[in-house]
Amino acid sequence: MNLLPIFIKVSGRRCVVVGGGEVASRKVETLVRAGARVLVVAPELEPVLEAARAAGKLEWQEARFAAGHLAGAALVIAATSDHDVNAAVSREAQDLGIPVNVVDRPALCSFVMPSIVDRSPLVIAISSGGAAPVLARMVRSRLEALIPATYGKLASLAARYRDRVKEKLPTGSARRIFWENTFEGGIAERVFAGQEDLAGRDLEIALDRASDARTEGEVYLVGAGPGDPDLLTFRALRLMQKADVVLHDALVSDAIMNLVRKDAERIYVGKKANNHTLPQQEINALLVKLAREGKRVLRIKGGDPFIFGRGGEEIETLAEQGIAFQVVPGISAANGVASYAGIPLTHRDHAQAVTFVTGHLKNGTSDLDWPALARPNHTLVIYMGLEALRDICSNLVIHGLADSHPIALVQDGTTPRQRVLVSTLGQMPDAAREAGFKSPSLIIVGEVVSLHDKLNWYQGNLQPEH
């Protein structure tokens, strides 16, 4: 972010536009609905400026840009066509430590004008800090379809209401729930539908238990999938901006992790091999602890947390403790990887089924039902696998497969840094080491890996395969 995004009050104040024609116009109006005192400084006006003129919306200066012009100014927009003029107004404006936008030109600006939907007192700016303009009106263009104009009356119920709930409810963290339970349920659909009395109505009754009750904590079991962000479900992105707390796992991706509530504390439970932060059973301990403590707890795990992510054991205990929980799925690590790797994990020529296990063996011993693993027309997901991948090749040519079947190790999956390596059970234990691979790493066999470099789509800032 190489730009703070800020909102200036500038109702009642000046603010000098220096340009006459279309593009000042734009500006001219943004500001006047800003409810600032306009002044235009230019030689001439174009129609929709002078009507505005003439209607008292703004002051003009007839007059081309000069020294003094920018005098008690608290915001100066340059939208001139000639560049020096611009360059000139720039430079008196940052003299005089005046915010100043130059209209295509972010070099000259001190601050840039983001595209606005405008719900007020919901108002919401996009920019791309000068670099596309055009990409932030688009994504304007989408959220103006999604967001309807009835969002400002619920705003402007929020305020009437603002220092009524303060006062009944004297924890942020109270206030907070209530408001995100009005905004997202009921309450909230009296607005939308024109029954903003029924609203109001059902607001005092709101506020009245809620000052009442004894505030629930709860917790939200989410899978955040393989690692990009783009996977996770709406249901989980909604909770993780929800939650009060957060308890995440090393394979929990930067980029998602950035996606959850800005305020919300964060405690790193992660678990490797050999190097636990916390051990399960405290894990479950603590969400039992924070739920009982009234907070909203986000449990988020890569992949699907009920593949091989221990997720059931964590709600069995919030049951047995009688704590509420949600449980979002994930996209799981098999699904999300192969799928980005080209490697369908079911095909009609090559693999009738599919087997996950995880191969993190016990005290390095190989327990797997490896009969049942090692079979034709069969495709083997292992999870955790890359300690143990000479073990767990050398036991599946002991039990019935070639030397040559094909086998594939993923690391980071669905991430900028995937690497894919495609080699064979005899060859790929030595390959793997060369090539340097590390966790998390995803090991696929079957005859499915020979539709790797067929099939191998993702491409966008990979780094090279080896």
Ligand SMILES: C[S@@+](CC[C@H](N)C(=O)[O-])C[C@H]1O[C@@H](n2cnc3c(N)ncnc32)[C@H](O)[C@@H]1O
Contents of the next structure:
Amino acid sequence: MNLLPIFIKVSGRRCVVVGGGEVASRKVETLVRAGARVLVVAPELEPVLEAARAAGKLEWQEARFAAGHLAGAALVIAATSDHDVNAAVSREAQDLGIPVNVVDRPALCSFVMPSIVDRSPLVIAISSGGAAPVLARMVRSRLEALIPATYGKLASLAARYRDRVKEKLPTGSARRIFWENTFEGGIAERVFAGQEDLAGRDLEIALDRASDARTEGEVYLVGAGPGDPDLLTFRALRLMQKADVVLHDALVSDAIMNLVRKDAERIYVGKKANNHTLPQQEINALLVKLAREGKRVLRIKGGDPFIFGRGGEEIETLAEQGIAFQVVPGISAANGVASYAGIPLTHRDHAQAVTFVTGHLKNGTSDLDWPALARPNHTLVIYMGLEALRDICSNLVIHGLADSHPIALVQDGTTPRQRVLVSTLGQMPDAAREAGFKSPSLIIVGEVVSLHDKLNWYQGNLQPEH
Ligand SMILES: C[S@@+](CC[C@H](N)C(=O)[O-])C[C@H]1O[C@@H](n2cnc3c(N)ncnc32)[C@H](O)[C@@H]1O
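Structure of the form predicted in complex with the ligand, given the form predicted on its own:
Every component of the complex follows; first up is the chain already shown.
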């Protein structure tokens, strides 16, 4: 982010617009809507501005721009077609410490004018910092379509009750829950239906019944998918926006954590610098403790919480302690990584079955059922198998698969850093070591791997970081 988004109060303050054409007219209109006292400096006014002047909505200084015109201004906009004039306005404003915008000249601006979705008093401002104004406008039109025009009325209703709600519910968390219920439930529906009186009555009733007494919280066990934030489910995103506190670990990327409610408390329970994770029992106990404090606790996990995620153990404890919880499935690494690597897990010609196993070593060896795994027409997906890669390849060969059997290794699948290495059981251990593959990496074994060359569609490193 190279610009700080803020909203400036201009109500009753002088704002100067230099220029009297159509572009200036649009800027004036926005300033007038925000309650500014607008002074237009221009030798001539186009008809809309002239009408606004006649209606007393602006003052007009009938002149070319000159030093002194900016005196006392809260902010300045230059919208002339003359580059020298625009540059002079920018210089003088910056000398005087007045925020200045020069239309379509980012280099001369100290602030930019965003695209606006106006649901006053709710206002959404969108800016690309001058990089892609058309994109910003497209986002704006999407939001225009998404946010009902009546949202402004909902915000006005909230403004009328804000102080009373604060008085009745002194704690921030009780107020947040009250407002969330108001904005998501029947009261909001009444406003959207144009029944504002009834909405006000319902809000009074809800406020009478509301209490600051601490209620028991809830735990959301949420699968975050393998890395690409676009692979989150709608429900995951909704609960991420609702949580008061989040327990996360290294498998959940920053791009995903950025979508969690900004003011939620974050607790890292993954591997620390000393390579120690918080023991599972301590995580379970922490979830119970936080929920008992009345918090909405998001336990977010990479992939799917029920696939090699120990999610089952966490909610077993919650169930035993009578804590409410819900589980949101996520796209597991096997599904996400295989799709993004162009390796179908089953295929009529190559594999009629797929097995997910963990390659995690216990006491330095893996005790997998090798005869069952070393089968033709079968895809084997191995989680956490990088460390044991050599052991895995040799066991599969010992138990019947050919040295030349295809195998793929995918690191950081579905993210812009995705790397795919395709080899054979005989050569993969050396190839992976040479290529320096690191965790998280997933192993896929089977004839389906040979399809990668043809179906490889994802150009991760060509895509921008989320
Ligand atoms: C503790 S398991 C968690 C699995 C997770 N619950 C799931 O459903 O994907 C971690 C392992 O998942 C695999 N994994 C997770 N995300 C991955 C990714 N983006 N790319 C490759 N492998 C990944 C790796 O094998 C990693 O060692």
